[in-house]
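Next up: just one chain, as structure tokens, the form predicted on its own.
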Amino acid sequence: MSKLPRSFRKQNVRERNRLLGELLELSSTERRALIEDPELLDLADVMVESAVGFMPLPLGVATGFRIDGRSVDIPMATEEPSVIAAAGYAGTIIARAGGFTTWADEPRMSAQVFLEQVPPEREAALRAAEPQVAEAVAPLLDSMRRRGGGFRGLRVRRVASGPAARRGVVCVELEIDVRDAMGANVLNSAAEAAAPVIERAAGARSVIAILTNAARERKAGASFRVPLSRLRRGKLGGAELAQRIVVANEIALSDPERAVTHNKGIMNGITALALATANDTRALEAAVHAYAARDGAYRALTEYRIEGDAVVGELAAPLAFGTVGGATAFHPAARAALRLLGDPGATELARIAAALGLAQNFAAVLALVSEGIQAGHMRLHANRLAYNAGARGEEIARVAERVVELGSFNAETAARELSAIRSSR
């Protein structure tokens, strides 16, 4: 049961800070982490409802990439081990092979009003309203407008199966170019504006009114292609990596439970760059695991190929980032991250983000057909080991290399070895 009294959302953030403190009975450590700050406990406060502090998640930052020819530093906040490490290793041996290669589509997304009961010879009239719903957005989308986006036109569509097919739904779609912005405040506002318009001219009523997160034709996408020549790892050469490298995609791209933990390593990269920069994360997720299904079976995002003595690598998928507007605006943690990738507008973040995503890929694939994933994964695994023992600064580095070299991962010989290296002293 909750301790929380039934006042709590009612008290400033403050207060309900201190008074989880004390009902939590919070060790020292875990209020500094939740943040006492007053500072960032107001900017919680306008970001969340019945905020209480932060939980901070670690940022750092993969180094060594090149991207359309430019050097890039990534910043990617993450709770997990071995994502970042990674990320900059594959971002380096791509990069030393001339780098990623991206693309992004215009930043277009789609505010949705769908109708029951419409009637078939209703449809050609909804298509006919679009002045009209053009003219209804106009106001919402002025800001757009001059910096070079705005409304872009109008689909009708009828819902093709399932109940909501028996009872004569259509959706009829504002393509809407959004520039910088994910645009989800401004796509809802004019799906709203819209409804009226389209109701009067499908004689029908609307149910919902709303952005799609699909962001179909928002895609981005990467590749690159490394010699054959520079892939070794171990007793393992260039050519037979890639082959392997080629069948583990082939893979993925045929059993759908192979497929998800394929695509999460995709995510891990864009969705730690999308914590560092303020982004939508759940509807980052939503829309690339969506678009992995768009022929009905769930796929690999990503495509391996051998052309001539080098690998290929490519991925696409739908990526709405947004540089303005949302928690990008006034994070002080998102507007650092964004100064360090070059302050890039929307579509430029989302490439640099599809070059993240191949690169996490890229290094988790070449672990799996090679020496396996849980090497690297046990060595960091060993840091926290550490820091749960109690080992602080150079301690932990230490502890961390005799529990790899004795290949015991746990609790007791971590402390064993953080006592003896204090007793050592």
Contents of the next structure:
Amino acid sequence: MSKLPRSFRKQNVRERNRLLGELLELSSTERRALIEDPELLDLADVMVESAVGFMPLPLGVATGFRIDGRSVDIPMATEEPSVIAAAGYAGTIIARAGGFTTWADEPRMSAQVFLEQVPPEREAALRAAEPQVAEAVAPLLDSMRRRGGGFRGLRVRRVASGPAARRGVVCVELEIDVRDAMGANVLNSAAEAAAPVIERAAGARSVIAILTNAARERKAGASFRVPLSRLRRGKLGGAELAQRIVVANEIALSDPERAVTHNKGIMNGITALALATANDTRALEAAVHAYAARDGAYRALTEYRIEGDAVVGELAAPLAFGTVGGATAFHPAARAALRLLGDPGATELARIAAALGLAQNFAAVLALVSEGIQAGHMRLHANRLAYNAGARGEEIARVAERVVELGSFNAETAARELSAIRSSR
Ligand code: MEV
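Since we've got the form predicted on its own here, give me the form predicted together with ligand MEV too.
Every component of the complex follows; first up is the chain already shown.
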């Protein structure tokens, strides 16, 4: 049963924020977490409909990265403990060995116009309609063209199988260089502006006009090379570790269920950077996972091999990041995050994302093939137990330390240790 009054959606954002606090009898911490600052509430209101506040996630910085010869500190927003520490740990090992080398495609994206009942003889007319399509979309691409982007051409393909094939569905793809934008808005507008021109050329009705998030031609990648002599974990030396990493990656290349977790770990980094810079996390995730299944089986996005006396890691994926337009342009926290990165362009940000995803994976696999993942996780979990027990400020680390020492990761232990610390003052 809804607790909200019918008029809730029609109230202004400040009123909705206040009403929610009252209706749910929120504590003062809960109210402050939703954010009551009127200026920020206005920001929430222009970002989404029916806004009531914010969902503040921790924003951290993974330090120690060296990417294409430059030191980079990477802002990351995530709810998961250990992600930022793990990225920084792997980033630092890789930096000491020379750092990441990265690359990126030109920022080309496609918009799709699907038509049904297209007679085969009309496909040539569709291809010939490229100049008219270019003319129809030109006014939308003015600012992009000034920055070196714009319409790059049109492709026509018939849907070859499945129920859409029986309906004679043809897809016309408009290729657009979106420069520093993620591009969704301009691509969707271009698809809609081009649809009537395309319909006339096809003598058929369009069914859907929208971008594809697949971003197949907007990939970025990163690689590193770490000498085996620089790799060590407890009693395990570099050669053994590297061998185990290669096997772990082969497993993730062969077993789709392992690949899901392996790639999830990569996205721990990439999505956290996307959130910190107010990029579209869902678009990135959809594209990356579709790419991981591009040959019909879902596989790891990484490659590892031993080359001479070093282990080499590589990652490639479609990474449609934007640094202008969308929420990136006006969310103050996103702008601050971009400033920390030195105000990169979209392809530069995608290259940083590729390096971060690879670092995240390297850290996870290193832990998995040595002491396992839980040792590090439990240490961070202890902080949360301490916080939940009521510890604040420096008490958190002290309680957590005791929880780890005792190896007793539960609420009772945290509460008991907190009262012991307080009564010993
Ligand atoms: C946890 O968020 C991510 C890992 O499970 C990734 C992996 O298994 O490779 C540690």
